[in-house]
Amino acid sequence: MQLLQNILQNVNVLSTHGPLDVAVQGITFDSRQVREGVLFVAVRGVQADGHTFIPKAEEARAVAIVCEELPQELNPSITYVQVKNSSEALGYLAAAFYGNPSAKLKLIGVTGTNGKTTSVTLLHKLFRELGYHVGLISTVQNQIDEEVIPSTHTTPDAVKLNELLAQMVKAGCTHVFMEVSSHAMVQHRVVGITFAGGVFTNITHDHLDYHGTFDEYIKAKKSFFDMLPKNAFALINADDKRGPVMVQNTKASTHFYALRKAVEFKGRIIDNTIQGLHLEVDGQEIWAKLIGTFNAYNLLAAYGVAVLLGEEPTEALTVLSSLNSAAGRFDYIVSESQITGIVDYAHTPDALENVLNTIQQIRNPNQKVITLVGCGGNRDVAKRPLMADIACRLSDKVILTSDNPRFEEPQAILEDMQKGVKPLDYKKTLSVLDRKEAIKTACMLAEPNDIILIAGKGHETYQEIKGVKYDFDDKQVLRELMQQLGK
């Protein structure tokens, strides 16, 4: 419980009506969540404007409404505080009711397109073996420690964000680390947060559906950069041309880690192979258990962040390559007559060309790469022709599928992705609606020794329909296939 006029400090507070020394006993933007005592914020949302449900909130007796525009008639019973923008209050309101935990903590945010999963998990699994007391916030799943709370949102909203972080606080962590997405700066979910450095590891095509330009998506990611603190630091990839456009406005401390540039964090890949990377790291060798070069980019931003926050390199180095991936990323399974099944998320044309590039280093020369992937509904439209094409480029043969139709039509997406595929490319590419079918018939096409690629879905265990999340899980569909199939 607090105050409101004590949890207004940092709020851009243009009026108020009523008194401000009320208790607030909870804060909520979802009108249905509202009860006696509860702050109502009405954000304008993407979908909904939370203003057309103040009557409800009114209603529930709140406490208080913090919004945009004022109703015509107030209710004397509770405090209305007018602000400049909802959403940005919100968060601010939200970190000052749980008392600003992410100031207690040393917290590490990671943004860009790909690489974020891979990197907060191998950052929570390294402080885990370090000793420490340590928390998860990812795509995946949320973790304190090892309890797993599961994760509905890339970055949570600013209420459940602040909530998950005091919970964070109270068991005793002392490190954090977070995915930051796009949305999440766009939606101001991140205002209040304090971080203790912030990661960039690549930014591609992804999300126009949302942002609507690719500068505009390359200026949501910067804008991470530009709220971090000057005792923070930004840990930014060199070899991402855009890397130094993340850090122009930034007050923290800026340091890079690469490949292929000679910069503070330097890395070189000795050997890339199924099993795993045998890496050069700041002039130190280390056998990595993670596969393909998107990975070493992954062990090099986890060591940069390590060191940064002061962990001995050599220490940092021998935990990481004891390491496992996130579950999904490159997750793959080797059936009786030796086809090697790979289950990867990716789902931008970046990321899949990174797992098919990584795919034809590893292979041998009599491997067939059978690829299958599909594009989700709903989603940005403009890449559906690319990820096609990209598939066609570096498979042997492919399976064009369903992956999240959402509430469009599959066969609408599919013919999207057909127009990526090029004439010469038609005899090796099938199109399968059904996605467990396409699995089903990539093992049938599979012979000993070839790779399947199932890309798109990774750790998600469902298959999103017209609203509706059907049990689908993709790694579990496709051993089962293999064995029934005598693969």
Ligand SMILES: Nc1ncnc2c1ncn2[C@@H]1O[C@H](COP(=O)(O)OP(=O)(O)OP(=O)(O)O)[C@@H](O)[C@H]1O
Second form
Amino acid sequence: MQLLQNILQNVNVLSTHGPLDVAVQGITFDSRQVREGVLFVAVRGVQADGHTFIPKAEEARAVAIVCEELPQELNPSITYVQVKNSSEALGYLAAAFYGNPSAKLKLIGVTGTNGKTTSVTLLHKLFRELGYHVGLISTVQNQIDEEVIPSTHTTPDAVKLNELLAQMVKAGCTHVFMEVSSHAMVQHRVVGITFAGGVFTNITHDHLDYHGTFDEYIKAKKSFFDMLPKNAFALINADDKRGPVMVQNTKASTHFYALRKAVEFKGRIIDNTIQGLHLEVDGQEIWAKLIGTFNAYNLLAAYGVAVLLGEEPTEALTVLSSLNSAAGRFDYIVSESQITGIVDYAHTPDALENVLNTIQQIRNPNQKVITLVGCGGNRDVAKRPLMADIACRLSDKVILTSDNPRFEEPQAILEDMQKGVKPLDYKKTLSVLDRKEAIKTACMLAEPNDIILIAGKGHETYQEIKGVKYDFDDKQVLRELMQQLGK
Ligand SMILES: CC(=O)N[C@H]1[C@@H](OP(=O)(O)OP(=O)(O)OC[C@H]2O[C@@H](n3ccc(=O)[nH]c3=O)[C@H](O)[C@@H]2O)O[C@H](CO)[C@@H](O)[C@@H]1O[C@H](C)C(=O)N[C@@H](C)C(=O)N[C@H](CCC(=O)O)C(=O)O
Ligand SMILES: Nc1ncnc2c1ncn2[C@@H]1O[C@H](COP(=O)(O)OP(=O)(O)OP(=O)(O)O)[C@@H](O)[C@H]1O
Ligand SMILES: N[C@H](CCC[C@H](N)C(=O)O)C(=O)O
Ligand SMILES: [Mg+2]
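Could you please show the structure of the form predicted together with the ligand, as a counterpart to the form predicted on its own just displayed?
So here's everything in the complex, that chain up top.
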């Protein structure tokens, strides 16, 4: 419980109507969650405007209502607070309601198009090995030490986020590593959160459905570094063209990591094989279990964070070299007939290109590469033809299929992808709408020693069709089919 006046402190308040010394039992921005004594924040969303649900919140006996526009008639038993920006206010209110948990932690946020989950997962495992109590907030799952708390978003909403951070503080966590998505920045999910550090992995084409233009997408990522305090660090991938832009206006101390430039945290790939990466980092050689150039970046980012947090460099590197990747990230099985089946969460053109380039680097010339890929519905449509083209350029056979169609027609998504297939590649491309059938086709086409890449869904254990999540696990389906087909 908190007094309304105490949690309003950082909020840009335009006017108040009613007493401010009322007790707030909880905070929500969803009218369906309002109970007696709860504060309702009316937020304008993509689908709906929270202001239209103010009557519902009043009926459910909210103690107070925070909104940008006051209703025509005010209920005398409810306090109304008019603010400039509700979603921003929600961030400050949630942080204050839960006792500003982020300020009691060393909280590091990772942003970028690709590599967030991998980097935060590596950091969580590394700091556990170093003996700390550690929180993780990621696309795959949230964790307090080894306890798993399911996640629904890459970055939770402001209320869930602060509740989770408070739980982490209570459990004795000293460090928390979290992903900060561009959606989270635009929706102010991390407003009021104190970060000890921020990492930028890279920025490439994604989510233009939501952000409109690439510039807006860059701005969303940059705004994370703009909010970092003076005593925080910003660790930037110097090999990404947009790296310097990210820290143009940051107050944080700026540090860089790179494979191609001489910077503070410098890495070099000595060898890149299916067994892992042989790297030189800051003059020390390591053999890491992770595969692919992109993972050299993720390892360097994790190493940089550890050093910036005061850990001993050699010890950090030794532990990093022993770690496996996050679930569904270059996750592979080898069948009886030596077919390598790789499940990877590559769901952007850049990620797909990186994974396929890695496969091209580590395969031997007589291994065929069969790529299976689909694109999600109700997401950026521009990436569909690009991903099909990349798959064709870097594979011997391509099977286009469904990912999570959500509320779109799977066939229409497939047709968008087919537009990216060049006439010369027609004969190497098949379209199989049903994902399981598509995986079966890939298995049937594969000969001993070949490589099958199943891209797009990684760790996901469902396929979302018209609002229903059906059980579907790429790795499990692949394993079962290989066995059934005697591959
Ligand atoms: C596009 C998007 O990001 N949408 C998020 C947004 O929902 P919205 O704007 O559509 O909300 P809305 O339905 O318009 O509702 C507006 C307001 O009315 C309220 N409402 C609504 C109905 C009602 O009866 N009563 C009520 O009060 C809602 O609670 C909300 O506050 O705010 C919701 C609450 O925080 C999020 O759950 C929702 O995420 C949706 C489900 C989603 O799929 N988001 C994805 C795209 C996302 O956020 N992805 C990023 C990662 C992307 C990546 O890295 O690849 C992530 O961080 O997970
Ligand atoms: N540093 C990197 N640079 C480019 N591609 C990467 C990098 N790390 C991973 N990838 C590729 O991107 C895919 C997604 O990786 P990861 O889950 O770590 O990214 P993410 O940023 O968390 O993605 P999301 O936006 O979905 O949360 C991986 O499966 C891999 O194909
Ligand atoms: N966090 C990303 C994940 C995409 C994964 C892919 N399987 C899809 O469904 O498009 C998103 O919500 O856009
Ligand atoms: Mg992620």
